[in-house]
Every structure is written in structure tokens, then in C-alpha cells.
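Given as C-alpha cells, the chain that follows is alone and in the form predicted on its own.
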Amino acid sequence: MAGVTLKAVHKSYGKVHAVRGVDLEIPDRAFTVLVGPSGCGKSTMLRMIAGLEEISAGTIAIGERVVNDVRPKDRDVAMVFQNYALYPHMSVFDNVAFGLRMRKTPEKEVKRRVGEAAELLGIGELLERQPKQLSGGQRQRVAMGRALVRDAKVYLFDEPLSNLDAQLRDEMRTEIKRLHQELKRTMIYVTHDQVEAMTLADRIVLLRAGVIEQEGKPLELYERPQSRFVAGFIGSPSMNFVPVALAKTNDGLGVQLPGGATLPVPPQRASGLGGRSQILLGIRPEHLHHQRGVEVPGGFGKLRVTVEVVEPTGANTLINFHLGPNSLIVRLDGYSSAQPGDQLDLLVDMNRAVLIDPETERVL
């Protein structure tokens, strides 16, 4: 097993600075996700590390050995490609054992490996078939499951989910989380989409522009961010953003929110505003509470809106509404009877609020 080190990595394509002296530390037997938009650098980077990108400057080292010279097939490194990359003229289990029978590996081995690793997989009964015969989820086991026989020290994934329709999707994901405990081999992981993050990753590394934003276990990324970018990207839905002032109150510090309302900033948060008199609000829907007594617990604030849209998901109701022209969301568990036009009494909790220098964006 083996740890992927990666120091003052750059990657230029012409004029185009991919990855910007990434400095990441990936434990072995770890699984981190590399999470972040498009054009971020998160499939540059990974590409790298298989060798399949030459790096632009820095080092790359899988365990203690030094891989910036080191051809792909030599790396001991196995990836799992968002296409499948099947070769459709082979039954499966000829897919599956091909980079085995590539290597000269003996054949009773080939077929030891396969069967293993098909039925880890649950693809046993699958191995005559061919790729046409297959459903996109099938495929993708296929497309793992030779990987698997590699038992390489690091396994790489780049978005293999993103072919496959949602429910799909949400077996892929248990799939793979149970194969890593099961395995406990490094695994590096890249997607776009936080949600396959949050669930997979034991750290998270969120990228932004070619440069790491912020890396942390995923609640850590969840529960204290420490940019607006991280807090806005990290979250479904995403978090909603109000500029505020500070106002002072009879007891102690509060933000005065569009429209005139003003909640209270608990005590050990205000201690960092300093002497600002703008800030940038941050509160995710969930922790936007429907008032259903008269009694306010500590932290909290209220907060009387107005429904404008409501959008039912079956276990949570999304309400949409304004405050000013800021557009917000608010997540209420189970089920809801409000309409549009309904006044709707909520309770935010100020102490998972997110406060914001809204010139750096930095979290205060």
C-alpha cells in the first residue's frame, strides 16, 4: 500500500496554468475525493499522478518513491475512466482479465483474480457477455472490476458516475464506499459533484482555478468553511448569502438583515467582526427552523417571510422567498402546508451562521 505526496505541482498548457503549485498530502489507505467545478485542475491532477500528464514542474511520489520519470504502466497505479473504456468485441471476462494477460500473468491466475474480483463485484453471471449486452451500471462494475485485478497501490477514479441516470448513481456510490472498506487501498477520487463527495470521501479536497481552497474531512469542509466559495459549494442546496449590517442591540451584537429585521450574533462569534460595519450573512436552508412556539432558544433569530415558491421532495419541503433581493431557500423537514403568499414565522440558528469579510470573502 502506498501514500500519493504531491509538492509544488504545476501543470501550463501554453498559456493556460491548469494546477498552480498544488502542495497535498493523501494518507494510504485513504479515500479523498478531489471535488471542485469544471476547469478547476481536479482531472489535470489526477491525470498526473497516473502519468498519464507529464507535470510542468514539481514532484509526484506514490509511498517513497519519486514518479515524475516513471511511465504509466510502472507507476502500479489502476484507473477507472468516466467512458468505461470497454473493448466491445470481448466478453466480459476477456475485458476484465485483459491488462493481466498483458502483463504474461499465468492464466490460472487470471482466472483466479477475475473470479475474485467478479464476485466482489456481483458480476459472476456476467462474464460471457459482452459490453452491448450490459446496462450502463454493469459496465461500470466491468470497467472496476478490471482495475480491481490489477491490485495496483492506488486506484484512481475519474467521475465514473457521471454516465449513469440518479438511481444508478446512488447504488454506484454505496458500491464503491463498500469496496474501499473491503479493499482498504488508497483511492483517489474526482467528481463535480459535492453530494458524491460528502458521501464518499473520508477528506475532501475541494479545489478552485488550479489551487487548493480547502481539504478537510467532510463535515469539517460542511461545518466550518473557510471561504464564501467553499461555504456556497459544499451543501445541497447550497448555502444562501445576505449582506447585512452590524447594528448594535440591548444585548450585544446583531446583524440587520434586508427588509429591516435583526438577529443576534451570539457572543463568541462577534469577538472576531472587529470593528466592521458590513458583513457577508451565510445560512444553509436546514438551519432555517419553522417556528412552531412562542419560546426562542439562544443563537436564535426570527425571521417573518413571505412563500413565494414551494418545492416538495417527498421527506423535505424547499420554500423559496426574498429577503429584499436576495433569493433564499429554507429546508423544513417532513411535510408542509404552506402556499405562495402564505407568511411563513422561521427561527435561524445564528450559531451555525456563517460570517463573511465580504471584500475577501475569507470566513471571520
Contents of the next structure:
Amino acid sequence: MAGVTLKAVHKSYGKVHAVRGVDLEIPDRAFTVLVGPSGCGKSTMLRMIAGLEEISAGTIAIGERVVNDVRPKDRDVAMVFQNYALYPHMSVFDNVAFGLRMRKTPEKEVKRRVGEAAELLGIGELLERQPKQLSGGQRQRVAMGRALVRDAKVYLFDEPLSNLDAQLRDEMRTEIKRLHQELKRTMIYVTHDQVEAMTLADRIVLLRAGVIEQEGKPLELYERPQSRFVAGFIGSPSMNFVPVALAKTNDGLGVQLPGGATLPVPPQRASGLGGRSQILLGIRPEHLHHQRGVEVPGGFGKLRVTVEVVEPTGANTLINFHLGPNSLIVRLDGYSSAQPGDQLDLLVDMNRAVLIDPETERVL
Ligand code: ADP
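Requested next: the structure of the form predicted together with adenosine-5'-diphosphate (ADP) (the form predicted on its own having been shown above).
The complete assembly is shown below, putting the previous chain first.
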């Protein structure tokens, strides 16, 4: 087992500077997810760790050993790809065993390890089948078996679930998490899907245009994003953003929303705003609530909106509305009988709102 350390790592493909000076400590035995929009450099980082891509500058170490010049097969990493190409003419057993046999592992040991991996992945019944006799989810399990059967220091996953349909993806996500809990190996997982990142990761590394925008525990990124980009990327539906003016009120400081409402800025948060007159207010859809009585709890503001689109999801109801030109969304618990055109009274949890400098896009 080992952690992975990247120091000032760069990667250029000709003129494309894909990874721009990344310093990163990936902890031993943890589940680390590299996430970010398409093209941000996450696959490149994973492939550099695997040794499938040369690095342009910097160092990568697996455990104590700098591996810049170590060939992929000598790095002690195992990788699961998005396109899990199984050998079509080989049985599941032979597919899983392939890497071990290439390494001249004694056949008795091959049997033992394939058996263990098959048990872990629930594919024990399928070992005699050929890939074409498997469902998509079963094939993905076999592909994972091929990686897990190896006694590697680090396991790398490159969007392994993106070819599966939504339900299967959810199931496999749970399985991967369970696997990590059982095996406690160092796993590094690449995805563009923030839900996958949030649910799987011990640590999230959020990349943007080849640099790390923020890293931390999933709930740290959710609760304390450092920039508008992180605030908008993490969470589903995405955070609402509204440009607001700051104004003095009878009780202290407030933000004036387009459309006229004023919401209180909690006193402990006002000091960070400096002398600004305009900021960007970020509010998560789940931090807006339907006001049922007349009371307004401390730290909350009131807002009356006109319902535009209602989207019931079963457990929640998503309601779209506008504040001036800005389209917003609120997630209400449970079923809502609201109809388009209705007036809806909302409470805004200003303790959990995010206050952003509109110029730097950093959180204040
Ligand atoms: P991600 O995995 O985040 O979608 P990648 O790491 O695949 O992003 O790519 C990062 C950037 O590097 C992109 O701009 C991509 O077009 C470019 N890139 C990736 N691989 C190559 C390559 N082999 N040749 C040229 N450009 C590449």
C-alpha cells in the first residue's frame, strides 16, 4: 500500500498545456476522486500516475519511490478503464487471470486470487462464461476483477461507470464504495460526475483547466467552497447565483435582490465584505424553504416568488422561478401542490448562503 505524491507536475501535448503545475498528496488507503469538467486534465493526471503518459515537468512518487522513469508495468498500479475491453474469446476466469499469468504467477495462486476477486465482486457463477454472455454491469465487474486480482499498491479508475445506464451506475457505485471499505487500498478515481465524486470520495480534488481549484473532504467542498466555480460545480441541482447590492438596514446589513426583497446578512458574516457595494449571492436550492407560518427564524430572510415550472422527483419538488433576469431553483422536501403562476413564500437560510466577490469570483 502507498500514497501518491505529485510535485509541480506539468503536462503539455504540443501547444495544449493540459496540467499546469499540480502539487498533490494522495493519502495511503484513502479513496481520492479527481473530478472536474471535461478537458480539465483529470484523465491525463491519472494516466501520468499509471505511467501511460510521460510528464513534461515535476515528479510523481508512489510511496517513497519517484516513478518518473519507471515503466507502467513496474509501478505497482492496477487500472480500470472506461472502455473495459475484455478479451472476447476468453472465459471470465481467463480474462481475470490474464494479468497474473502474464506475470508468470503459479497456476495455484492464480486460481486462489481469481476465486477471491470473483467472490468479492459476486461473479463466482460467471467464471466459465464468455464476455458476450454477460450484461454490461457484469462485464464491468469482470473488468474490475482484472484490476483487483493484482496485488497493486494503487488502484486507478478512469470513469469506469460512464458506459452503464443510470440504475446500474448507482448500484456499481455502492459496490465500489463497499469494495474500498473492505479492501482499504489506495484508490484514485476519475469522474466528471460530481454526485459520484461526493458519494465515493474520502477526498475530492476538483480540477479546472489543469490546476487544482480546491481539495478536501466532500462536505468541506459543499459547505465551504472557496470560489464560485466550486460552489457551482458541487451540488445538484446547482447553486443559484444572484448579483445583489449591499445596503444598510435597521438591523445591520442586508442584500437587495433584483425584484426588491432585502435579506439580512448575518452579523458575523458582514465583516468579511469590506467596503463592497455589490456581491454575488450564492444560495443552494435546498437552503430555500417553504414558509408555512409567519415566523422567520434568526438568520433567515423572506422572499415571495412566482412559481414558473414545477418538477416533482418523488422525494422532493423542484420549483423554478425568476428574480429579475436570474433563473433560480428551490428544492422543497416532499410533495408540493404548487402550480405555475402561484405565489410562493420562501425562507432563505442566509447562514448557509455563499457571498462571492463578483470580480475575483472568490468566496468572501
Ligand atoms: P479530462 O479527463 O479532464 O476530460 P484530459 O486529461 O483527457 O481531460 O485532457 C486535458 C486536455 O488535454 C484537453 O484539452 C485535451 O484535449 C488535451 N489532450 C488530452 N490528451 C491529448 C493528446 N493525446 N493529444 C493532445 N491533446 C490531448
